[in-house]
Every structure is written in structure tokens, then in C-alpha cells.
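Here you get one chain, nothing else, as C-alpha cells; it is the form predicted alone.
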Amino acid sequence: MLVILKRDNEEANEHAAQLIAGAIKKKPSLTLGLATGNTMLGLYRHLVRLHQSGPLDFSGVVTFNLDEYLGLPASHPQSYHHFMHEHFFRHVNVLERNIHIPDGSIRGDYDAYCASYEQAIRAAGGIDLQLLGIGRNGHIGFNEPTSSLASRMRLKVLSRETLDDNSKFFGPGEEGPRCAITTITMGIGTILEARKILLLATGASKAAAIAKSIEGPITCAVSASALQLHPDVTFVLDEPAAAQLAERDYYHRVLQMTALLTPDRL
């Protein structure tokens, strides 16, 4: 596990876009698992820039979306097809054939569904390099608390923290629609399965999450904590989120030693 500590939002946004374009330069057919959520509106950002400035060339890249609301049709605002489209894949160049999202909008065998994603993923190569954000409670992807360390691809119901937090997604006076409280989500089994993890993490208010994930016993309570058990994991942290961190000091001197050995971590 590597820990990687940044002055602020900014910088963290910065350098975990260059971890990810570094990879794609490495591999340009790379299988790219992707996060949605306040978080990665900054690295997106910077992701679409370095494409534009660079370019940095998605056209072989394939993506596999972590997460979708069950319920919300593609074309709803508030749908992460939506966000993912407004915020990134219209902005460079991935071939709409290598974007994988799960459907939000699908009825009956749910488990049947969810199987043939994870086999589009198995299909694919495997995911070279997952992409993660972190909720208040510890949770990746939508793997609440008490969510299986061994959990596959599945329908997942949300809980009242995580919903007050993805609230504010809503506009003033709109409340998310009742069947938005479950989600479809990989499982934390299917993301441990990625070769390689890069979790990016800003913000004071996940700075509990943050150490009970890096410091904390491995526990279903925490799911970020089940990233312990993965042999290639990067956490990219602003010093608001690494506040709670006891050992931040070790962090920097591991990074600084790291970065002499490994220049190209990704």
C-alpha cells in the first residue's frame, strides 16, 4: 500500500490524473474501472485537460463504471450515466463501444444482469486499474457497511448517511426518487479483483473514513478497510483527508524513499 499525500483538493486532483494518464501512456488498451461523485469532478477535470493539452489518447481504453442508481434511465440528470457523460466521456475520445455502465433502467432477473456485467469485465482482460472515492462510512463503490468482503456485482440498498450525502445532487426542492435508494454496485470481491486500485480522497469529512481504512482492522463495518487485502493499492490524500492518519509523518518518508526506487508508480 502507498500513501500519497498532497497539500490540497487541487493538488491530489492533479496527481492522481497523472497516475492514471501515466498508466494509459504505459498501456493504451488499459481496462479502466471509473468512480463518480463531488470527488472526481477535480480529477476529471484535469483528465480531460491532459487530453485536450497532451493528448493523452483514450481510444483504446475500455471503462466499467462502478455504480448506478436503480431506477434512473440514462438520459435522468441525475443518473452517473449522465454525470459521466457531462463530465468526461464527451470530452476526449473513448470509443462509446468501450464504455461500460451499469443500467439503471433494467427490469426482472437482476442477478442475471449483474452476472453478465461482471462477465463483460472477466471478457475485457480483468480491470487493469480501479478507480475510488470513499464515503463518510467507509464505503467503496455502494458497499455499505456490513457489505461482504467477498460481495459480487449486485442490487445494494443505501443508507440514510449515504443518501443525505448524495442529496445535494439534487436541486433545491427535488427530492431523488424513492427507487434511488438501491443502487447497482460491483462488489467489494469484484473490485479487489482489479490489478491495481487508486483510491483519491479529499475533504476533512473523510478523514475518519481515511484511518480507519489504512490504520484500522480489516472489518465489513469499514469496506475501504478490505483494500489492505490488495497486493498494489495507491491512496491519493489531501492533508484535510489524512488529518485522523496516526502515522502521517511515516507517510511522507515512505513516499519520499518510493518515489526514488519507483518513479512511475502506475
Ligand code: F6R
The other form holds:
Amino acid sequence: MLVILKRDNEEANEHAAQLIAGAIKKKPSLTLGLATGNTMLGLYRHLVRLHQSGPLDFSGVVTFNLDEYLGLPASHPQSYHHFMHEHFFRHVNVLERNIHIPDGSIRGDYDAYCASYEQAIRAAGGIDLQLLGIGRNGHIGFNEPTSSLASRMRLKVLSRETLDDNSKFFGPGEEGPRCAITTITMGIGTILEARKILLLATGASKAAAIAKSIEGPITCAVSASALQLHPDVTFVLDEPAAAQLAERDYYHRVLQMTALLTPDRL
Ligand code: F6R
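I've shown you the form predicted alone. Could you give me the structure of the form predicted together with ligand F6R?
Shown next: the complete complex, the earlier chain at its head.
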């Protein structure tokens, strides 16, 4: 596990974008797992800038999003389909056929749909790099507390805390949380199969979840603590998100050595 500490939100976003860009340059046909949410907005802005100025070429990249709200069609302005197209896909050259986002409008055999999404990931060779945010309660994807650490893609009911956090995306009077109570999300077991994982967390509201995930016990009460089981996880944090970590000095020293020994990890 590598913990990269950055001064502020902007530096953290830029660093995470550089790590993704480096992975794409190394493997132009990268299979990239993507996340949504407020944290990702700055990161996607940086990736778009790298595409426009670099140019960073996404034409060989295959993407799989973590989750979608059940009951929201792709065209709904609050869907994660809409979020991804608005903030990322329409600005870069990922090919439409290489974009995968769980379908929130499915009905009926949800298990079969989830199995087919996981099968598509396997058919693409598995996820090379999975990008994650983290909820205040430690969720990754929408694996809320008490999710099995071996869980697969499935429907997952959102906790009250996550509903409150996400309701800021819905305008006054807009129908939101009522239809957004359930998501289709990759499971923790699905996420842990990615070859590399990059978790980006910024802001003081994430500090407790980050400390528990990195330094606390592995527990289903904090889904992100399962990342301790993965051999290649990088956390990119700004100072407020790292504030409750007890071992900050140690992470700084590890970073200095990493810069000397394996600079391409940074
Ligand atoms: C969304 C996702 C979630 C978010 C988390 C943090 O695709 O996977 O785990 O990363 O809810 O959301 P923000 O960044 O809005 O605090």
C-alpha cells in the first residue's frame, strides 16, 4: 500500500490524473475502472486537460464504471451515465463501444445482468487500474457498511448517510433520493480483482474513513479497509483527508524512498 500525501485538493487531483496518464502511456489498451461523485470532478478536469494538451490518447482504453442508480435511465440528468458523459467522455476520445456503465434501467433478472457485466470485465482481460473514491462511512463503489468483503456485483441499498451526501446533486424540488435508494454496484470482491487500485480522497469529511481504512482493522463496517488485502493499492490524499492518519511521517519517508527506488510508481 502506498499513501501519497498532497498539500491540497488540486495537487491531489493532478497527481491522480498523472498516475492514470502514466498507466495509459505504458499500456494504451488499458482497462480502466472509473468512479463518479464530487471527488472525481477535479480529476476528470485534469485528465481532459492532459488529453487536450498532451495529447493523452484514450482511443485504446476500455472503461468500466463501478456503479449506477437503479431506476434511472441513461438519459436522466442525475444518472452516472450522464455524469460520465458530461464531465469526461464527451471531452476525450474514448470510443463509445469501449465504454461500460451499469444500466440503471434494467428490470427483471438483476443477477443475470450483474453476472453479464462481470463477464464483460473478464472478457476485456480484467481491470488493469481501478479508480475509487470513498464515502464518509468508508464505502467504495456503493458497498455500504456490512457489505461482504467478498461481494460481487449486485444491487445495493444506500445508507441514509450516503443518500444525504448524494442529495446535493439533486436540485431543489428534483426527484432524487426516493428513486436513488438502490444502486447496481461492483462488489468488494470484484474491485479487489483489479490489478492496481487508485483511491483518491480529498477534504476533511473523508479523514475518519481514510484513517480507519488505512490504519484500522479489516472489517465489513468499513468497506475500504478490505483494500489492505490488495497487493497494489495507492491512496492519493490531500492534507485534510489525511489529517487523522497516525503514521503520516512514516508515509512521507516511504514516499522519499519510493521516489529513489521505483519513481515510476509515483
Ligand atoms: C461513485 C462511487 C462512490 C463515491 C463516494 C464518494 O461511483 O463509487 O463510492 O466515490 O460516494 O463520493 P463523493 O466523491 O461525492 O464524496
